[in-house]
Each structure stands twice: as structure tokens, then as C-alpha cells.
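The data below hold one chain only, encoded as C-alpha cells and taken in the form predicted on its own.
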Amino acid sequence: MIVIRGATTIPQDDKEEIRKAVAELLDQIANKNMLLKDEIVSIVFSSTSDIHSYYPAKAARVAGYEGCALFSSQEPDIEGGLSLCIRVMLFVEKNLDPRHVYLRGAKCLRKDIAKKINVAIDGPAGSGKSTVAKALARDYNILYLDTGAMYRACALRALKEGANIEDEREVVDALRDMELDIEYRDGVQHTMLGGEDVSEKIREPQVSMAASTVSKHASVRMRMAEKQREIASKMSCVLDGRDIGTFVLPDADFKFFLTASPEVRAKRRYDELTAKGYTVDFEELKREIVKRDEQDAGRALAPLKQAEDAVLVDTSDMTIGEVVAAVKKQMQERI
């Protein structure tokens, strides 16, 4: 399935203007991509909150695109965003290099973040960095890359192969023919190991601890960092980890370091695991978190530490919403 994007603006919230703009946009997308209408599986529209008089999906039906599923939704208000903007995604079953179409100055909903940006969020386990990174990616409509999942997949593979995870050579041998892929379905990252979706398996406690050990090996970090840089070079994205701002993306546009007390982080992890049905001991979990902090901070290559130009955020007494708001405020002040 291929996704083709497009957007346009209208001079005023008027039914006829919407009909003309939608027809023009869809026809240009179809022409530039040499699409037949029956090759379009579905069309999804979103429009800014100042458009009320007519649904873009209805306009698409009138324009002759009635043979596929049509959806319309309204976007939340975004400070600094374009007004009177209609955006669209066409889902097609055709092998092509998509040519996206933007008309009437609608290249991006936010003019101030129209360029490619990378956001690095570092911090110890349980600091909230993954949750915050996902929220930022969703709010800014950019990619979230769970780098920790990649190291967890390496650990899972090493454990399955019976490797001594403390021995770098054994780990390297176990990973030599590893097929690791990151897929995105319905906005969710899936970690694929040898074609198997291991997104849940890599969250098990023993894999978490093994990931910290495996990730200290230089050869493993270099291999994963190379893949992460490759992804970040191609698109705007948010990456979270322990060395994103210092090692993986030292030139990231925005850097943050999230932290919290060991007690708070252990409680968060405890609640997360018990909610998934795992039986865990809180005190043992806290000891593991402290041990992992020491191990991550003490490794020779790319240790856990705050980048000199990263903004420190202590999340101990903050809700996720408050942390996200604080991070977005810092980003907005920099733009």
C-alpha cells in the first residue's frame, strides 16, 4: 500500500470553493502519479477548524472519486498554523514512487517547522522519554523512532542464540545474520526480528536487563547508530534513548534530557508491567533500575549522560501532559 499526500488552501469557507479546491487537488495528484481512479483504495481528508460549510469527502464524491472509501476529519487548532487548509492522503495499491502535491502555499500546516527536524530525547529508564517522544511525534506529525526497541531486539536475538551477553564476540556472532526491521502500521512501531513481530517479547524484564548489557558493546552500538542516523537523515523524527544527543545525533535540532528519582521511575515501570500481567517485585525493580543507570552511565562508548546543549527536565512531579507542554514550549521558543 502506497500513501500519496497533498494539501491546498481556499480563499474562504465556501461550499463552491471547497468543491473546486478538492477537485483540483485530487486531479493533480492523479495526473502526476498516473493513477486511475479504481486504483485508489481510500482517500482521507483533514481540514483546519475554520472550514465548516462542506465536507471535503463530499466534494471528492462530486468530483468523481466515489469508487473508494472517503473520510473527512477536522484538525486541532495549532498556534502559528495555516488557515483554511485542506490536507489529503490517498491510499493506493500500486508500485510507484509517490509524487506529493501541495497547492496554494499549503506545503506544511506549520510554516515554522516546514524543514526537516530531528528531536533527541535522552534519559534513564522510567523517566518518561518514550511516552513524551511519542506524544511529540504525534503532535508534530513526524516519525517516532523507538531506538530502545532496536537494542532490545538485539538482546532477544542474543538470548535466543544462547550467547553470553557479557562477551562481545559471542553477541556479534549471534547478531551476524540478524534480520531486524522497523515497520509502522496504523501509527505504531512494530519491531520485526527475522520476520516475527517481537514488539511484546522485547518488553519482558529479562530482555530489558539484557538490552542494557548488549548495548554496551561497541560493535552493537555502532551498527544500531548507523541505522538510526540513516533513518533520521531522510525525514523529520523524534528519537529517544540514552545517547541520542551525544552520540547518535549530536547535531539534532532539539535536545532534551529527562530524568526522575529512582523511586518514581520504579513505580512507573512497576505499574506498566503489572498492567500487562507480569508479576514483579517493586524493590527488586528499583534495584535493577539503579543498576542499569550505573551500567549505562559507566560504559566506555556513548554512555548515558546529558548533552551540553540539552534542556534538562525533571519529570518526578510532573504529569506526561505537563512534560510534553514544557518540551513543546522550549521548542517553540527556539523556532
Ligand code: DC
Contents of the next structure:
Amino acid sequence: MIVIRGATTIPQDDKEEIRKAVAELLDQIANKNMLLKDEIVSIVFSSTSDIHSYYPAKAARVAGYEGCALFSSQEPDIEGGLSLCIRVMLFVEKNLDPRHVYLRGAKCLRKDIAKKINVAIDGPAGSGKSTVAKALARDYNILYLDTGAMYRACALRALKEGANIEDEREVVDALRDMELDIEYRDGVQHTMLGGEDVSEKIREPQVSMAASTVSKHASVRMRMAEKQREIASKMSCVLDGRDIGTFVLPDADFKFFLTASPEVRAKRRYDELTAKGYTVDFEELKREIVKRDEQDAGRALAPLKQAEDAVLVDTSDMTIGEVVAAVKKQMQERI
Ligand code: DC
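Coords for the form predicted in complex with this ligand, given the form predicted on its own:
Full complex below, order starting with the chain above.
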């Protein structure tokens, strides 16, 4: 008797998705190991606790694996654990070298057997980058690096120092002994400036435009890009920004460029800011977003631009759940 292992993922908790994923997984295991169905003694599934809509064992029966004992169980919900993942063990009456099968990113989810991956998500303000990046980081159990926060911290420091932020020399002077650290607590990024947690302060509306302005300066960009590359070289992570796929990590394993109409992006920012208690004028916010896009896309070094090999996703008419599912589908097809 031998045991063959396998795992797969589904983009969302949905009966049809479970049926498709289980059938595909079992058929691939059978093909790769040249199994006949009557050689399978039993199949044991375990799925993560976010899967409720269908028993994987039932999906196996529907897919024609009915002559063996089938069993499904659910894994406990462990913080930082996998999501939307189905694992399987096939007990087989045969003597062979088992070929285990991991599909749709399931291997990348397992830290112990995964290779390091970098995901680049670029796009203008309000395109949904950070929400998608956070969801990917959570689902694939990898780090999320918000690179915009780094430029925002530079802007905050330059403003505090009273620098004329249009002037590269003044900005460089203001940032000379800046201690910028990115820390993670419970998986959440904290941007630390000289030991102070500025994660909230850097979100203030006036910092947004200033961040775009200081990020024009080549010396600021080179310094930040180096820090970002250093972090990305050490571990699997998803980075969001404007130039990740084109400049910071041109060899990233996955590249996405998210976009949406200025109207939709301004509305998202408006909702975000008003929920935080800021009073903002929608039209003014929209004008500022368009101006920031122009400034980010118009700078000489590493402008906001879709990398040639990035997948474009227009999120204007999509819910965030749909965007995450679309991005994960693209990734899972290629892992
Ligand atoms: O993503 P964000 O809105 O927090 O970014 C703030 C500004 O920082 C953005 O307008 C331009 C700059 N930025 C950049 O130039 N390159 C990045 N990779 C990320 C942000």
C-alpha cells in the first residue's frame, strides 16, 4: 500500500468550484501515477475551515471515484494558516514511487515546500492595489509590502523638516539621517519613522500629494527601491506601488497592473477618508487624484506605467472580491 498526496485551491467557496477542483486534482493524480480507479482503497480529504459549501468527498464521488472509501474533514482555523485549500491523501494498493500533485498555487501556500515568489501590483491611487495585495498576502501566507507608505514617510519627514519638497537638494538634506523602518505586527505593516509609528499620520490627505512630489526625485527613489529590493530578496512577498513591475522588481514572478476610472477611484478614496472622519470635497479629491496620476506618470525615473508583461485588470465595475478572485485565478493557472 502506498500513499499519494495532493492539494489544490479554489478561488471562492462555491460548490461548482469545489467539484471542478477536486475532479481536476484526482484526475491528475490518477494520470501521473497511472492509477486505475479500482486500485484506490480510500481517499481522505481535509479542507480549510473557510470551505463550507460542499464536501470534497462528495465531489470525488460525483467525479466517478465511487468504488473506494471516501472521507472529508475540516482543518482548524489557525491564524496565518492557509485559505480555500483542499488537501488529499490517496491510499493505493500498488507498488510505485508516488508522484504527489499540487495544483492552483497549493504548493506555494505551503511554506515548507514552496519556492520564493514575488508579486508586483502596480497602478494609480484608488485602483484597489492595496486591498488586493493584502488579500493575496493573507491567502498565500506571504508578506505584504506597501511601498507607497515608504514615500509617504519620506514626505512626512521632509514636511516636518520644513523642506521645499519640489527641491531635490532640500529633500535629500531633510532625509539625510532619516531612520525609516518597516515593521510587522500580527502581519500588519507599521511604518516607523525615527522610532515613531507614523502609519496613521502618513495617510493624511496632504501627505498624499507630497509623497507623489518627493517620489519624483531620483535620489529618493533609488534609496527606497534599494530598501524594497532588499526586503523582496529575503522572502516571498507582494509589493504594491507604481514601479514595482517596471523598475523595482522587473523579474517579479507575477505582475499585475490595476486601473479604474478616475470617478470610481475618487469615490473609493472619498469613502475611505470619510469613514476615517475626514471632511473632503469629492470634486476636489477627484482633481487631486488626476493631478497625482499625471505627476506619477510624468516623472523621468520609474514613472507609473504598466510593465509590458503585466496583466491589466480594470477594476471599475468589479467588486473587490471579484478582483481578488481574478488575480488569484491568473496566478493559480501559472503556479
Ligand atoms: O500608493 P500611495 O497612494 O500610498 O502612494 C503615494 C505616492 O507615493 C504616489 O502618489 C507616488 C509614490 N509612489 C511611487 O512613486 N512609487 C511607488 N512604488 C509607490 C508610491
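Note that the rigid core is defined as the largest set of C-alphas that superpose within 1.5 Å between two forms. Numbering follows the first chain given and starts at 1. This is a predicted model, so every value here is computed, not measured.
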_Checking Ala21 here: with the core superposed, does its CA move 2 Å or more between these two forms?_
yes
*State yes or no: after fitting on the rigid core, is the Cα displacement of Asp97 between these two forms at least 2 Å?*
yes
*Does Arg152 move its CA by 2 angstroms or more between these two forms when the core is aligned?*
no
*Where the core is superposed, what shift in Å does the CA of Ser49 undergo between these two forms?*
6.0
